[in-house]
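One chain is shown next in structure tokens, namely the form predicted alone.
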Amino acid sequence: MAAHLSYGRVNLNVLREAVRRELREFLDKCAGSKAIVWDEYLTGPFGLIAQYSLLKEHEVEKMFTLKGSRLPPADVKNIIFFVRPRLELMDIIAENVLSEDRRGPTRDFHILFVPRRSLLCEQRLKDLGVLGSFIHREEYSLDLIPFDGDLLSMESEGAFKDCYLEGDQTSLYHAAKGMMTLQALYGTIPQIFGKGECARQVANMMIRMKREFTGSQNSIFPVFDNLLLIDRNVDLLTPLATQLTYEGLIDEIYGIQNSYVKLPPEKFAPKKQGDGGKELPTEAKKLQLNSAEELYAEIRDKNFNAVGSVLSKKAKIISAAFEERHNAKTVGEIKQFVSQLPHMQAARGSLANHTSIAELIKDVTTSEDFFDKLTVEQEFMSGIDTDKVNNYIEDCIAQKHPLIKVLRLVCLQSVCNSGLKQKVLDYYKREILQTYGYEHILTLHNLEKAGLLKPQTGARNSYPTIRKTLRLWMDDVNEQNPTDISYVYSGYAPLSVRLAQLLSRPGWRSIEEVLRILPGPHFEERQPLPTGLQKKRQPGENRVTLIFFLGGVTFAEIAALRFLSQLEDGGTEYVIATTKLMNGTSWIEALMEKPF
């Protein structure tokens, strides 16, 4: 069990464990030895659910990366591809397999899908004349996976470009799918809200397969009370800014994958005294980071401005817990400090860990370019010059800064001012294609069909009229002991967020206005429940609802649907599920065209 995911209303274990069965049955139907060779996207979503002891429980005994050519030698009977359905996979696949059958001793292939077969795929490996060497074909609906108590992703990397820019629903259909498996495991949701065209789409989606399924009706006293569908691209504007909470900032510097961080190593050398001619590692710290580690679960959704101050607390808690040693006088006493060592000794690592973390991000954050870059976004995001052309940004053009951060800092700009003028996004284009290259003429026109990057039409710019009537800007931030969601921009209160709060109170009923401003339909559903179902709530208990990001989320946003759980008279609790955990720089990277 992984204590980490059972802390919250909602024992997340319960999904882990449903994967986790049906991953054991597929490995024990090929029966032998086998190795798996794994489409190397996977192996990160996978670790989450599976550690390397239950593959070997069930004789698994090597395990290799997708690549071309022949597969590394292995004595096993089974060979199993673990691959997202990609068409370019399954030509890999078939070298692999076609290399395999002239070396000798016939072994059996088998192919399993994460998270869907694909009839195309299928067709490709038969065109390659290898279909039929697979005894096993079949798929893993890998759809959710949890991430923390709160927190369910399905790392689907390509969804909000597959969506917006593609017209391909297949990742909305595996979200539909993630929550129908949702409501087998918890009991059906008997409200549905959203806004946004996908998530119009899904809640269609998710209506048509229960009525599919009619007469399997669970009798699940359901856990949720309510399930919000909303789109990225009714807010574009929380990723592009700087996330500003501990854990934001670590994946805006480091990024995170799969809960996993890699940190530059010379920071976590242990001193020793007189090694002065000692050799720094060089190979990168890994550090797994969620709330199974008491420390990171306490600072993670705070301001970083507010972690120095826990740190330096936590630091005199520990020195002191290990000073009371001295205190220990007779042998009970001293057997009861023995037994708290492994805990202190833990607390003093992960102490250690994150005060090193902490003054690697402050390396960043007090630098001036960070500095000059922040007062731009927040000038942006509080309605200042956003209609001309920015010093700053120019600046960053002539002196060749990395284009990402230029394209956030130009797509913060249009999606504040509601477009830009022509002669204004003319100007950065020019600018952007002149210093970085004409190759990214495709990474710009991406931009502007997702909607991050467009000229003004004749209407009014609606983002005063958002701002104001949602208070997305707030002036005085307390950074310590925050009192609204702002916090966690330090002033600007994420839109995305905003719109879940006055859901839940006083409903969106109250700001129709800004719903209509805002793109995509606004909707609600009613899932009927079984007799004797339905939820009578004790008073003071707080409803439960799952918000699904349709397109991403950032660790700010994370946060600050944590801080609405918290409080004391908010009356709900949030659990998140995404697409894709996400920063801005990931979000525009996988909107760029790679040039060939």
Second form
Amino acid sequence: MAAHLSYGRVNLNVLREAVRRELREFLDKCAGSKAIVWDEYLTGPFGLIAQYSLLKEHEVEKMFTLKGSRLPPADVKNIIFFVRPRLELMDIIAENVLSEDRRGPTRDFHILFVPRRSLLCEQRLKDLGVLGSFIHREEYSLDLIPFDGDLLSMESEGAFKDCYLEGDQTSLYHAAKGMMTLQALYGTIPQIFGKGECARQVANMMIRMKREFTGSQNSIFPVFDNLLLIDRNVDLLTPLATQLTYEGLIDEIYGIQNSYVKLPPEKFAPKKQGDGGKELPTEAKKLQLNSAEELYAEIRDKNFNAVGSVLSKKAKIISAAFEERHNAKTVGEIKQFVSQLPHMQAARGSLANHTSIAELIKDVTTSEDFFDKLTVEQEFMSGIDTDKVNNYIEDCIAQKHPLIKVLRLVCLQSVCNSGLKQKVLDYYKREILQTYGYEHILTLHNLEKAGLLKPQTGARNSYPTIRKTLRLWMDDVNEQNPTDISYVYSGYAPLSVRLAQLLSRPGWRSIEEVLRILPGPHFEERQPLPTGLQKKRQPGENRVTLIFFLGGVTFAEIAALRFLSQLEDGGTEYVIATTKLMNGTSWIEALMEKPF
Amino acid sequence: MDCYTANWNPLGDSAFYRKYELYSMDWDLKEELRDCLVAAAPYGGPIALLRNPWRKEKAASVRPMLEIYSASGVPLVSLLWKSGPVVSMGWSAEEELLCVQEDGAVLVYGLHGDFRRHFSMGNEVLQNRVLDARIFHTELGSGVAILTGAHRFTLSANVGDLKLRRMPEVPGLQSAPSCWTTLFQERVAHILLAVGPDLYLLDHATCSVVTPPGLPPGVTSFLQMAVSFTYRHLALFTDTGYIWMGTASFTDKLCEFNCNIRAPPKQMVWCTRPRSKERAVVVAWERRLMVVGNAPESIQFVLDEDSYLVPELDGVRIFSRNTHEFLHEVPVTSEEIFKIASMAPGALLLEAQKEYEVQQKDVSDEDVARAINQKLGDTPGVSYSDIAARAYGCGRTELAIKLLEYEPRSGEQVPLLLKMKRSKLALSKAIESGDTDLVFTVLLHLKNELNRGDFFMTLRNQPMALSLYRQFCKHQELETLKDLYNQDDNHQELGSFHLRASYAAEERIEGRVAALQIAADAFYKAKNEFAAKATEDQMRLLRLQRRLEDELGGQFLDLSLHDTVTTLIVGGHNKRAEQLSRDFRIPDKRLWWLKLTALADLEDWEELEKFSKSKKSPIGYLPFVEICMKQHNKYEAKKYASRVGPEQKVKALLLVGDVAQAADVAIEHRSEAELSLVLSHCTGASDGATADKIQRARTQAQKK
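What would the structure be for the form predicted in complex with the partner chain, given that what you showed me was the form predicted alone?
Entire complex below, previous chain first.
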């Protein structure tokens, strides 16, 4: 069903099947017909676990979105609320239940908390007088959702803000729980590395949780050789830069949500001869993007400048394949051609879609403004003119370009200069407040609290040291046939991925000095294994590293890690986990405050 | 007390031995045990110590003390020894202390040091003196055996009914035996002694040589011998490190063991019990204790201190300066109870005892909790919180808390702690777990339980909890959030708080301005001058916008400063726009952009031209070209294209579609980048000539 999850070194279908089983078991507990009332935020992530067909098989007949007042009528025996444990949602549920009670024939109510049951929420339900109305109150520990054969995400949008701004470590607790689930399925991970305050916390919780389960010895042979936990605030730079891989650009321009993207429909109008394209579709074109699609798997991680040539090569191959039909003479040959037809048609459809997407993206990337913006970003990242007010940014503000774009650039400059001179910072802030409104001072405060924007304090700019030691800026980039991860940003090598790369070879000892400059502790922990489970690696066999980005990861970083996995002498293959798949825009947006 | 299997040591296939502490000794010994004569009464009886100064070559200058202690080291009595030098001491079955003097006199004392009587071991001794003596117990009573300086033995099998028996001479004996012991066979006491490789058995009348069956050759000397409590078994330790174990009648060998230690042991005693599965001896050296029996491996213990062994009916007592331990074979019944997953009745009884222990009233909580932990350890499936809940049910809150310390799952600890009203402890446990829901739960309890001040104080000491509570307040109790910031003098956050309030809570402009004023004050206190000034600017702007709405009509409130100025320009209120931008010191560059954009939006080309000529543009004239083209007004655009500076001239000309002139400028600039830019714009049919011109210029440039 989700074959693409089992292509990688680690079969993530095992995880998917485990969570599906758990879901089925819960549904079967509530015997009879049912309606699900959804916390809207959950529908996206759930779609990756179970389609409607699975729910239907278990007598789910209706689905509603959780809203105040009364539930829509439904002739079912059970009503199940699928919710995140949030107080405001409890208030809505109580309203639903109370108005339902007044309505007459009683139904059975249940709650499924995702990913964790909450005493706080249950107390609220009790205070509202409805706790007793629920027959089953259970939790569904859907922490890490498999997105692809090498990618897991918690899709917890608030994780970065909660951890770094509010000091709320709930998402870290869920992350640790998720790691325990993963270890239950894939064996104890013998070695844990980490960098950053949150990484330390998660490792501590994991070790503690392991102690809590002393009774049950995990007897599964470990699939992962080690785990690298890394805080987003160790590398604030990378997400601010514009991603230049195919998938990264799709995400930057259109936003990928739970592996789906919505695109402007014009380019996808069916081209029928004679129709003259009278009726243009008005609804956005929704496409799922993952490695189940062969062509997408091939081009997603390429630098966008290398995508065009692949597409045209593919086009030639496909049309040649269709031409084959003229050569098919015998019945056998025709039969064989016909048998290949569905696959060929799918390939042609896929090619058409991606050609359209590539055209859409090209319209953006060839624009003068995109070029100017990229130039400024690259100047900052390579250390040019980071210490004075930038003309381009000034003009963007004066022309009232989108605020997020401006904030991304100012933050990028600040990070690349280890903070801005007070005068420069105040100038930008003042310009932003006057142009976009004084209310954004709250957003600016948030960015300052998160360290994205800050005044330079006494100490000299440490970014050049970091840049040089970690080779973050590479002048000779081969976008077509990359030899280094820096291809994903056409010159800039993502810091986070560089840390992973250096950990694998030659080890972090070589970069102690830089690690001390970067925030938070770095550490190593071992989880002892019984001798029977200790792994002896065959010569030439790659290590499998699970790398967990606490606070989010971008598609470009994922592409860089996949590039490292595919290197023949790389020695390490990566499985990536994160609290949220994000980009600079969604990141800054989550940190913004809109008081009205 | 302790019966958990953790200290069970297997010896062979059938038996387990364990050693555990009976007491920690209360005595405060000034001497080392090895410097004393020691006598410990059997059956766990009292211990007598006498410092033995006579053992040293020199005559004693000080008289020693005789001290008697209980088995746990509680001093019972201490008295100055005024009599002659003592060779050996021992306790009788009646718990009388027998002190055998060098001169053959035996002084008898009671348990409390009261002198009872004395008797002599014979006149012969007076000349030869006593070299060594033993007090032994048989069914006849307590006996004394002595070895004299003439290497002769005398014994009395029952000191209560004193009959001295002088044992026969060992033929040709020139020196003292290497070791000796009393045996008791057929209701008669014997002496067994070792001389070189030979063993002699003395009874009343005869001296016979005995040979232990199965003793390997090569033994040149016996270093130690031990007879069992019941006199049935005998063990011999040879100079080859070999231990022979057999019947005391020399009829059978039970087993043998080679410990490969040639050093003479300090002590060797049997360790058996009625119905033992295994027969074993315990051998002690200075720092090592070894249990050997019919098994290829021995059990070894390290002795931390100078120790003394006391054989007992059911095992061996071992005491030292600090501890008093018992070493024994684990009885079959214990084994049945404690072996893994046992369902024997005793095992079930233990469960009941666990409950009982919880209900016990007279033992300290700490001890009970520890005892239960020692019994249960970290056994999977054992829930300490269940036991704790039971303890709490019995009214033993402190015990329950102690028990919870052993519960590894904080999720289980916290609810019970809350129930027991130990909320602060519950809070630290919850924080430790990292489970924020648990922390929240405790916080809400604390909030109801404590008064506000105490609650805030508790939060202050727990930063993680404080952050979480702030989060909660942000969504549920805004007023409390303010109080929290106030308490911490967090003026920066207070400022932000009032800023938010000015938007969210206040409808009227006066209210909004008032909230902003509080915010600005807070920012000043936080030394955030920038934020304070910005907030004051915002107040100013709000008031101004209100006035504009009153005077001009239309919508101004909540527009940004930039948009306010734009709206004024679009509305034709240029003077006011000027005034506003001057008041707020809008930088010239941005103001030009602003005006340019506003006028182009209005398509007020006349005004735009006037503006462009008002002074030299700080942003150049390319933006004018761009904005006119954006409005599709090529005519106006061309006016500005001519004014664009040389650097951007080509770009401007291309924008207005004048490819030919762009080519001329590029050629004039001799800029390769500009040339290719123009070339890329040569797409129309009419551009052919221009393209050729550029190519020619390029070729020429290359020639030069």
